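The chain below stands alone, shown as structure tokens; this is the form predicted alone.
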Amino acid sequence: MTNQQSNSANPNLNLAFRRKQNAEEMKHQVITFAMMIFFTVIAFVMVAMDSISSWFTIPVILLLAAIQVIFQLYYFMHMKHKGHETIALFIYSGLTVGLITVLVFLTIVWL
């Protein structure tokens, strides 16, 4: 016996799927990247206005990298999508030593 069934009756549905999705992903790429743009004009203009303190600006515009490193993960390296939970598991933990390697010398040069 052969299961001669398909995942859609109708192959062109399936199509049609698709290509929503892929429309509806593309939308969202674009959007982020117009954010990304718009996250690092603001970045500039900081830099280039003198009558900001250096004590705000930095904090800022670390803030809109760890904004943009995020966008960049799940939009444009699709680490939203099912099947990247393990490469998911290591950036997470890389990134949680990281944080705390550099907040224990920071702790370390200021006491």
Given for the second form:
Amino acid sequence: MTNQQSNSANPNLNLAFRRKQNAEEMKHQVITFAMMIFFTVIAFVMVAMDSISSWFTIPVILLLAAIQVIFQLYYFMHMKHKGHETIALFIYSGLTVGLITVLVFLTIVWL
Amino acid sequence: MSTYAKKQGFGATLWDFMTTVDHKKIAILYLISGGLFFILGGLEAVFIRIQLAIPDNNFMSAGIFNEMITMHGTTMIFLAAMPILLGIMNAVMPLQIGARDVAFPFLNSLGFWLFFFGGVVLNLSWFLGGAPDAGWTSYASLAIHSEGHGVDFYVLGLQISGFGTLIAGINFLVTIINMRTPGMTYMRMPMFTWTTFVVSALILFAFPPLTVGLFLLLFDRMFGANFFDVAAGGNTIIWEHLFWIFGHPEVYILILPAFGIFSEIFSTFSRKRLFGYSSMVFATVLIGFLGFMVWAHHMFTVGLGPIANAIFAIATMAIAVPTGIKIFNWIFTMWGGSVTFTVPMLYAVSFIPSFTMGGVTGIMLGAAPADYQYHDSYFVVAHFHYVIVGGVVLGILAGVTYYWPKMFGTMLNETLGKFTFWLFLIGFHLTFFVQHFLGLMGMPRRVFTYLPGQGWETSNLISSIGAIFMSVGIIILLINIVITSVKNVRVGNDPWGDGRTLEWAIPSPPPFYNFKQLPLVRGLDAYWIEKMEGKKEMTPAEPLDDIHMPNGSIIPICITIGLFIAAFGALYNMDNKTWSVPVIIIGLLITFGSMLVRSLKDDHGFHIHKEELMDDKDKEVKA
Ligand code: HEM
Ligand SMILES: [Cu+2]
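Could you switch over to the form predicted in complex with the partner chain, since the one displayed so far is the form predicted alone?
First the chain shown before, then all remaining chains and molecules of the complex.
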């Protein structure tokens, strides 16, 4: 029974539906996990290949990193589920504040 | 168990307050220590005004003057205004959302003690070789070259008290998100709770930049780093950015709770629902967001370039829109209401024109090209005192008067309160109104004296006389507090008669568990709704049951004292004292040792049993 607990806040969902949901969830997690490993491999390969300019490598790696963070938060830390709105709000507010700071430092302090 | 009923000796009371984790007692601690620092900062202000009352004065030397203005600003912002507001939040917010305490009572106490000892570190500088003298903004180019240990006290004191504030902010956030009573949705929260919520978020995001800045400055001064030293390849502008990324949100951390207090007062004493409640919430959140995008308006003259200046000027002016929304909503709340001019309401009404004037000069300063004229003149001094004294301090005085009965169970004398009000208001405008013109006539800020014959004499004298008025007002307030406490006439649940929110539905002061049964909230102004239906009490949302309460603890003080000791080790490290490193280690050992004890020793709190609560009720019925 312990394996069959639902991730949903609603205890009234029937078991069959919950099973199906869990299977779905598992599928998503396996897919994202595979993609994350794939992205990591890409990152390593790009760095290893001398023929690719670092002007291309660095932004691509940063982009891949950002996607991995999103996967991590939404699929493994359940942010896509209900009841995480406040958390999302605070994460995005913090990001906004932080990124504005970085943007300003990049444009008028460091460069 | 209940500490209210028993008569205690002084030692027992002291121990009680040192170990308490009750939000209402921590609120009192904040209020008392914030009040003491407020008086200290006020004295410094009076000394500044004495020195500037006449030209060519030699009441104090230039060096002492710099220490005075630095300590005045730092004390007032970090050790007086913010803690007193945190105190009011602690006292009121959990009651307003129908909670029995904050989410982390232990951290609440830790936050207070960190603030308090941080303030003590800062002020010990007076006795240990001189206070900081680089201004409350402590710009790095000045701070790095400041002689003696003054700036080190600033860095370490603010670092410690900053941790305390950050802890308090996080605690309030969690409390408001998780501990609202059944029925208390976000859009039914009283306005003061909303502002507490937004302010706590601002604290969460604004204090880390300050912490980073202080750490860099600490390493520059104490351990020979060169983050801000231009000659060694550093960049002194980075401090300014870090400071103001914190600093501008900080001014909103100060003003938003005052907005909340005034919102409560306006609707209570107009006997009307707050006009445009949802737009008020929206405006508060918007101010919070915009507050993070305008910091460079303090740095227009640094030479950021026209594009950066233009962007920040426009963002700055945008803040006037939500602020204006609020002003109009307050006016419309009074419109058509049955207004009673109690002391808190007098503060609230006079706050509107006073604060608006500060807002208008803010917009003038926000116009980047014009700011080249105003910057670093007395015009800026007039601006920020209009918003801080005309907004924050009036808010504090109003809030303390309004919530005094809830916190202490006695009512401050209204007549003396009116004396304080008029003296303070008149004194405030006398002191700061003329400073606008001093600034426009070219008097720079932060000068320790000036020459005669520039047309500045009269205005400066008026300004100093105003300071006397304000001081007398505050002294009368203190007398009022003493008289009220000695007389000790107890008041009931709702002493103002028109309370609208949950805090007025329970005794003053509330029992230590606040609510015997959590109340059911059926709309905005929950208590008012029940009153309108002829009920005297809130409908309970749960059956009477055991209540779980946390135990008190001395560990917060131990953690803090460790940091206090370590701070002195760090401070004298740059003098190559042999004892400094061992002192740092001992201090940190105490801190981390106490934390370890806290983590390893289980503390499950205690339960108040159902039967005890019922006894209580029986007694109430008999009496
Ligand atoms: C309409 C809203 C406001 C605007 C547009 C505004 C704008 C400005 C600007 C442009 C300056 C820099 C002036 C200069 O140094 O040349 C300034 C300084 C200042 N403002 Fe405001 N302000 C506003 C509201 C507030 C509020 C609500 C507070 C505090 C409660 C506040 C506190 C301060 C302080 C403390 C300074 C001086 C900092 C220093 O240099 O020591 N302001 N303001
Ligand atoms: Cu500002």
